[in-house]
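Only one chain is shown below, in C-alpha cells, and it's the form predicted alone.
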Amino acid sequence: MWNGVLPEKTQTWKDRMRSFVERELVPRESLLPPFASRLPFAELRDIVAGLRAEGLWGLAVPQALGGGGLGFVGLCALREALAHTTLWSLAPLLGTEPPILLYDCNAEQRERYLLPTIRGERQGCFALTERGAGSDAAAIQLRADPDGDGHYVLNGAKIFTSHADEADYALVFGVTPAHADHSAGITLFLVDHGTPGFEIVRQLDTMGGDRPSELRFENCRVPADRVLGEVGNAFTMAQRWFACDRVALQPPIAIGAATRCLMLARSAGVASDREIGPMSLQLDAAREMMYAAAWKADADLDIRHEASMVKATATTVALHVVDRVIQWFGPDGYGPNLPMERYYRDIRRFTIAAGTHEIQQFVVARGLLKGYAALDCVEGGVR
C-alpha cells in the first residue's frame, strides 16, 4: 500500500530532475515564443545531450528495454519535477515517457518501432481521435478492410492527433469489420508517415502551445504485419493505455506546474499564508491520490477506476491554482513574463484531452453504482 513517501532512488532520481529543470530548462523559457510547442533544433540537441550525461534519459523505461525501470511512481515523480518549466511540452521528447502501446510489439515491430523510440531515434503520435469519437473511443469510424492481399486498407480520419507533423509513425485506430461487435472490432496499426494515402492535411491552432493534426486516411494500404497486438483487440489496449495517461501523464504534469506558480507566489509577497494554505492543501490531496493509483499500477492492480478520480481531482485543482496565482499577481500574471499565462492555458487542454471532466465524472459513478468499485478499501488499499 502507498505509504506517502516516494522510495530513496526515485526520490534521488526525482531531485535530480528538478535540479536540471532550474539549470537548463528555466533559462530558456523565454526562447519558446507564446504560442509555439517546441524550441530550436540545436537548443533541443543540447537538453537531449545534457539529459543523457545526466542519467536522466529513459529512467521510466523497464530495466528488460535498457531503462530505469521506475515504473509509474516514479514516472509521475520525474514528471512533476519536469513541470517546474513551462518546457515540459518537450516531455515526450526527453525519454522519460515508456511508449506503453508499443510493449505489444512482436519481435519484427519492436526492432523497427519500439526499441528505436526509446533510444530517442524515432517517435509516434497517438492517432484515435475522430470527429465524432473523443472521450467515446468505442464510437470511431475509420475502416480498415482487409484486401486479401496481406494488407488492410485504411479509409477515414483522426483529428486532434499531438505531435503528428513531428513523428515519423502513427498508432492508428481502425474499424475491423469482420468483427460483429464494433468495439471488439477495433484494430491498431503502425502505420509509417509517407505511406501512399496518409496525410497530414492540416495543423490547428489552439489557446495553447499545442498545435495538434488532423490526418486523412485515402486507400491507404497497411501491411498485415504492421497490426499491433491481436486484430480486434485494440480497444483493451486503449483502455490499459487511458489509465496510466490519466495518473502518470497530465496529473503530475499539473501538480508539479500548480507548485510552482504557488511557490512563485510565495516568494513574491502577493499572496498571504491564509490564501496559499487552501490550495496547498487541495494540491497535496490531489498528489496523494495520484501516487496512491501509481503504487497500485506498479503492482499490476486494476486502476481503471482510481484513474479517472485522478484525472479529475488534479486537473481541476491545479487549474484552479493557477487561476488563483494570476489573480493574485494582476497583471503581471496575465502577461507573459510569468509563466503563469502559459501554464493556465496548457492544463485547461488536461480537462478535455484524453477523456473530459465530465466523462471521468461518469466513469467513477459507474463503477460505483454497478459495484466495479467500492465506497470503501479492504485492507492494503485493494478494492
The other form holds:
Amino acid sequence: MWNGVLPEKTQTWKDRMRSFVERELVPRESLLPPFASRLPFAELRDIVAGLRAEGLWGLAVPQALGGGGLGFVGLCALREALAHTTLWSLAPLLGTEPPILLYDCNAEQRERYLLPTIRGERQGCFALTERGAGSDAAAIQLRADPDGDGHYVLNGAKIFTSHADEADYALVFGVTPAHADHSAGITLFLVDHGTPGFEIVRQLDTMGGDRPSELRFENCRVPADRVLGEVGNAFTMAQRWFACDRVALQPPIAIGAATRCLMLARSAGVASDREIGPMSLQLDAAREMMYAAAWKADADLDIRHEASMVKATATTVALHVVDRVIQWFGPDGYGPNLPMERYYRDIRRFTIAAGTHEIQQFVVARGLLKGYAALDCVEGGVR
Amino acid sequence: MTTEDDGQKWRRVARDLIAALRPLEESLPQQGPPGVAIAEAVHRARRACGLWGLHAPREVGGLGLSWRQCAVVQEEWHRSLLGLWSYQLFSAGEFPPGVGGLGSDVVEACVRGERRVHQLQVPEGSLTFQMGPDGKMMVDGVCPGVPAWKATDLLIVAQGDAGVVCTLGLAGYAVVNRRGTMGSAELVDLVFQGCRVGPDGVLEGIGDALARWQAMQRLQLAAGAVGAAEYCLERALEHLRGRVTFGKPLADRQAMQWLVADSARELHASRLLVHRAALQADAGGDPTHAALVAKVVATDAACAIVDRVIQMYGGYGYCRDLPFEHFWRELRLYRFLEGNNEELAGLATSDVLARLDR
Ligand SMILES: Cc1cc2nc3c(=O)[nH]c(=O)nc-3n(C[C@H](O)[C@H](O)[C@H](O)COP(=O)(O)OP(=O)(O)OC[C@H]3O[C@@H](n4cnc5c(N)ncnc54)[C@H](O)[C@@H]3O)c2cc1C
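Okay, that's the form predicted alone, but what's the structure of the form predicted in complex with its partner chain?
What follows is the entire complex, opening with the chain shown before.
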C-alpha cells in the first residue's frame, strides 16, 4: 500500500529534476511565445542535451527496455518537479517518457517505434478524437479497410491531435470491418508522417500553448504490420493506458504548477497564510490521491476507478488555486511577467482533453452505482 | 431626463450595431489591442448611429441616459468581443459630472469625442501630494499596473478628496513599462517624480463626485459582464440542443443541465444587483456600495459562466475557432478593473453584514 513517502531513489531524481528546472528552464521562460509551446531550436537542443547529460531521460521506462525503472510513481514525481516551469509543455520534454501504449509493440515495431522513441530520436502523436467523436470516442468514423494486398486503406479525419506538427508518426484509431477471424472494431495503427494520403490540414489556435492539428487521411495505405496490438481490439488494449495517463500525465503537472503559484504568492506576501493554507491542503490531498493510484499502477492493480477521481480532483483543485493566485497578485498576475496566467491558460485544457471532467465524474459514479468499484479503493479498488 | 422608451431605443441601436459589426470580431488579434482600423471602424459606427456620450447630459451634447439605461446599453454592447475590448469606449463622450475644475471647454471636447478623461483613485499613502510655495501641487510616487488606455489623454489621479489632472507630456509624469496581458489590454506604471501641477490642473473636494463616477464605471463593467455571459450562455444552450454524444443530445445530460442551471442562477443574481444599483442612483441615492457589490458579483459570475460555456463546448470551447476562450480572457481583467474583486469584497463586508442584519 502507498505509504505517503516517495522511495528514496525517486526522491533523489525528483530533486535533480527540480534543480534542473530552476537552473535551466525557469530562466528561459520569457522565450516562450504567448500562444505556442515552442522555443528557438538552439535553446531546445541545449535543454534536451542538458536533460540527457543529467540522466533525466527515460527514468520511468522499465529497466528491461533500458530505462530507469521508476515506474508511475516516478513519472508523477518527475512531472510534478517539471511543472515548476511554464516550459513543462514543450513536446520534447513530454518525450522524455514515452506513452506506455507503445509497450504493446511487437518485435519489429519495437525497433522502429518504441526504442527510438525511448531514446528520444522519434516522437509520436495520438489521433483518436474526431469532430463527431470526442467524449464518445467509440463513435469514430475513420475507416481502415484491408485492401487484400497486405495493407489497410485509411479514409477519414481527426481533430485536436496535439503535437502532430512535431511528430514523426501518429497513433491513429480507425474502424476495421468484420473479418473471418475477428468482428468489426477499432484498431490502432502506427502511421509515419509522410505516408501518402496522410496530411495535416491545419493547426488550431487555443487559449494556451498547445496547438493541436486537424488531420486528413485520404486513401492512405498503411502496411498491415503497422497494426499495434490486435485488429479490432484497440480500446481494450488502450484501457490501461488511458487510466495510467489520467493519473500520471495531467495531475502531476496541475499539482506542480499550482504549488509553484502558491509558493510565489507566499514569498511575495500577496496573501496571508489563512488564504494560502486551505489551498495548500487541497493540493496535498489531491497529490496523495495521485501517488496512491500511481503506486497501485506500479503494482499492476486495476486503477480505472481512482484514475478518474485523481484526474477530476487534481485538475479542478489546481485551476482553482491558480485562479486565486492570479487574483492575489492583482493586474500583474494577469500579465506575462509572472507565470500564473500562462499556467492557467495551459492547464485549463486538462478538464477537457484526455477525457472531460464530466466524463470522469460519470465514470466514478457509474463504477460505484453499478457495483464494480468500491468506496474503499485504497487496497482493493475495482472488483 | 430621458424616458423608458429612449432607453429601449438605445438598447435596440446597440443590439443592431453589434450585430452589424460582429464580422469584425474575426479580425481581432488573439492578444493585444486591436489594430487602428478596427478601433476606428467601431468608433465611427458608434458615432454614426449616435451611440455616444450615453450618460453625458443633453445640455452638453450627450444622450442623457439614466444609469439603468446605460447599464442596459452596456449589456447589449458586450454581446460581442468588440464590446469587451472597447469597454473603455464608455469613456467616449463622457466626463465625470460634478468634478469642479474641469473647464467647460474640456467637458465639451470630451463629449464631442475629441478628448478622453479617465480617473484613477489611488489608496491613501501611495502618492504624496504637497502644495508647493509656487502654488503648484507637487506629486511623487508610483501607481503600478494601470490599464494603458487610462493614460492616453486626461487622467484625474486622485487620493481622497484631492486630485490632479495629468496629461501626457506633463513634466515629472511618466507612463512607463508598457506590457501586455493575456487579453487585449495593456498595463502601464505611472511614475510621478517631482511632478508639479499648476492651479489649472489641481482639483479639490472631488471625493464624492469621483466616487460616484467610479460607481458608474463599476456598474458599466458589471452590466457588460452580464451581457457577455448571457451571450455566451445563449450560444451554449443552442450547442447543447444540437450536439449528440452516446446517442443523446447533450441537453438531456444532467451534468450539462447543472452547468446551465448554475450559470442561469448566477446570471440572474448579477443582473438584479446591476439594476438595484442603477435604480438607486437614478433615484438620487448613493450607488457606491451597491455598484461595488454588483461589480464583484457580476464579474466573478461572468468568468465562471463563460468558463462553463467553454466546458460545455469541450475541445471546441478551448479553441480560437469559437470566441469563448477569448471572452474569458477579456473578462478575467474585469475582476481587477476599478478595484480587485477580493479586496472590494473585503471592503464591503461591514456594509453587507449591516444590511443583512437589518
Ligand atoms: C488542447 C487539446 C488537446 C487535445 N489533444 C488531443 C490529442 O492529442 N489526441 C486526441 O485524440 N484528442 C485530443 N483532444 C481532444 C479531447 O480529448 C476532446 O476534446 C475531449 O475528449 C472532448 O471531446 P469533444 O471536444 O468532442 O467534446 P464533447 O464530447 O462534445 O463534449 C462537450 C461537453 O459535453 C460533455 N459531455 C459529453 N458527453 C456527455 C455525457 N454523456 N454526459 C454528460 N456530459 C457529457 C463533455 O464533458 C463536455 O463538457 C484534445 C483537446 C484539446 C482541447
